[in-house]
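Taking the form predicted alone, here's one chain by itself in structure tokens.
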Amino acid sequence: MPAKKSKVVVVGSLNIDQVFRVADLPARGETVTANDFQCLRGGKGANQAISAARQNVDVAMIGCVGKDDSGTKYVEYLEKEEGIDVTGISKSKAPTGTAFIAVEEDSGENTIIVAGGANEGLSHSLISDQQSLIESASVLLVQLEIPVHSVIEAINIATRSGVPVVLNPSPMIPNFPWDDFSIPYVIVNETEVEELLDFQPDTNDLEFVRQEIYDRRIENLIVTRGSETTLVYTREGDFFEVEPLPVLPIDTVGAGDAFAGCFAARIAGGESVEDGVRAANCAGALTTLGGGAQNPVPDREKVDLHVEQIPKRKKFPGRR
């Protein structure tokens, strides 16, 4: 196993997940009974930081938790158990963020409600205070479960310093200032890409998607689609698909975060976009085989054992 050399800095959320397992996800206005309940660590930022750390790169986390017992123990866990640099995590008077998650037992599909709590206190100035930490990164990884002005400040610091940015714009927000900077890597799922582009792309939409991402100054758009192929579009006009790792999911809650963290780690380590997506597809799929967003996230050794099952890129006639 290679020694840790590269560094991913993650700016994002830390939550306590309240997970309810149900036979069927509730419809609007419906009350259902949970068959099981767990209280777990989560938050997209921390989930992605753990995923990156388990890929054997150095990871630092910038975020905000409450001064409550949950927040204190969470930070201690990240530092002592996952080896993550937590010097960039601040403490707020607000309670540690909380997510309420319903997981459908047969399909593993989920719905999530997030109460930001201390995450909302991750201010522009707190990000500015961590400028040197961001500048030390091989890759900056960000999401949108924290105030958008803080995300923008982190991206601006990274851009000025020549640090590549991986943005997972989740949850998607309207009027994100795409025109203000060029972002090397954007990772979205099927729902988010439709919000981003105003349509659901497929393998026949290359030229239209290329123009859309050019207008938004996205260099590489990566679209995860669960058990279907991951689509990769580049601003230069290249397009390819990456096969998923076939699994029977138990819980899909952390799959997207495992993908993003693994991808950022592989890019930080110098791998190509294609190889990064192949590894990330494995990380996402393997995460669905256990419960919760963090415990089942695989390490690098486990990902490497499975990545050769995913063939190299699938090209299309007439496309580079």
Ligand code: RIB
Second form
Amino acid sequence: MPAKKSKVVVVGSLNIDQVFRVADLPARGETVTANDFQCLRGGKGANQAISAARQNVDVAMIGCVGKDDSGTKYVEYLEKEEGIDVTGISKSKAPTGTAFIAVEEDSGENTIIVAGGANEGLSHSLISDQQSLIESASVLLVQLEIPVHSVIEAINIATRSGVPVVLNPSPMIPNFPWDDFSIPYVIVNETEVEELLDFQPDTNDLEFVRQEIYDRRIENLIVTRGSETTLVYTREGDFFEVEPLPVLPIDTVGAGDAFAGCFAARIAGGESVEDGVRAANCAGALTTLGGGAQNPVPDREKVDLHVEQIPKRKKFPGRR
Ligand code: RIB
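Having displayed the form predicted alone, please output the structure of the form predicted in complex with this ligand.
Once more the chain from above appears, this time first in line as the rest of the complex follows.
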């Protein structure tokens, strides 16, 4: 009998991204003219689902789009072009979610405003209806761009049935109930980690970080830092950093999503946290080399071509 393929179930958002390329990001009260404008598929949930699917694991997505043309075409695209199981995607009366994104041409940095639309209709009961799909996963992957009670329901179903959870708490919210469950993997960027821990961790004060993640019942905290090393803190006291893939980014939108999707896929396939982060560092970096959140996301072959450039772990020099 052929081995069962690993499966990532993603619970999250789908947006249409309106992307404006600008010379400089607008300051408060300023009007700037875009040099280019595109409408592209996005949303943290769908971006992560695509990144996982391109790593050759089965992916199913639970989400909500509008009954509009863009929602219908989006779901068709995920199923036909990305091979994602879309039976868990519902349709709501609200319009498909929209994100307004400004990308600064020289740095590739961005600012994003999201109008959740149909994503807000992904209710607790729509998640409960998908209990068996979540239970069938090797890994559940969630973000915070949908109602938080729905995220909590998905995590509870997964936890009860022994499915490991990867949470990318983006955008971070102030009162997430960290105490309610133990989460195996939490992925944050530099901004989010500061919101989570109230300080910017580095390779020092390891005991302090370990206590903080213990208090929040996080088993492994992964901090992505763009062109700097990714930091990995485990509750057992193992701390290490993983080198990034050096690139010259032209658009950083979706890089964090590519990281999370690739990491979840690699963990679902049985790789170690360290190897998962090495592959995910490549997926994130390669995604910054093209425009938009989905088109440049690399497939498994491309990630594997680059992953050997990333050396094995560097132990933190700091105190244990
Ligand atoms: O993380 C990038 C994504 O954030 C964009 O695709 C946009 O839709 C917002 O959700």
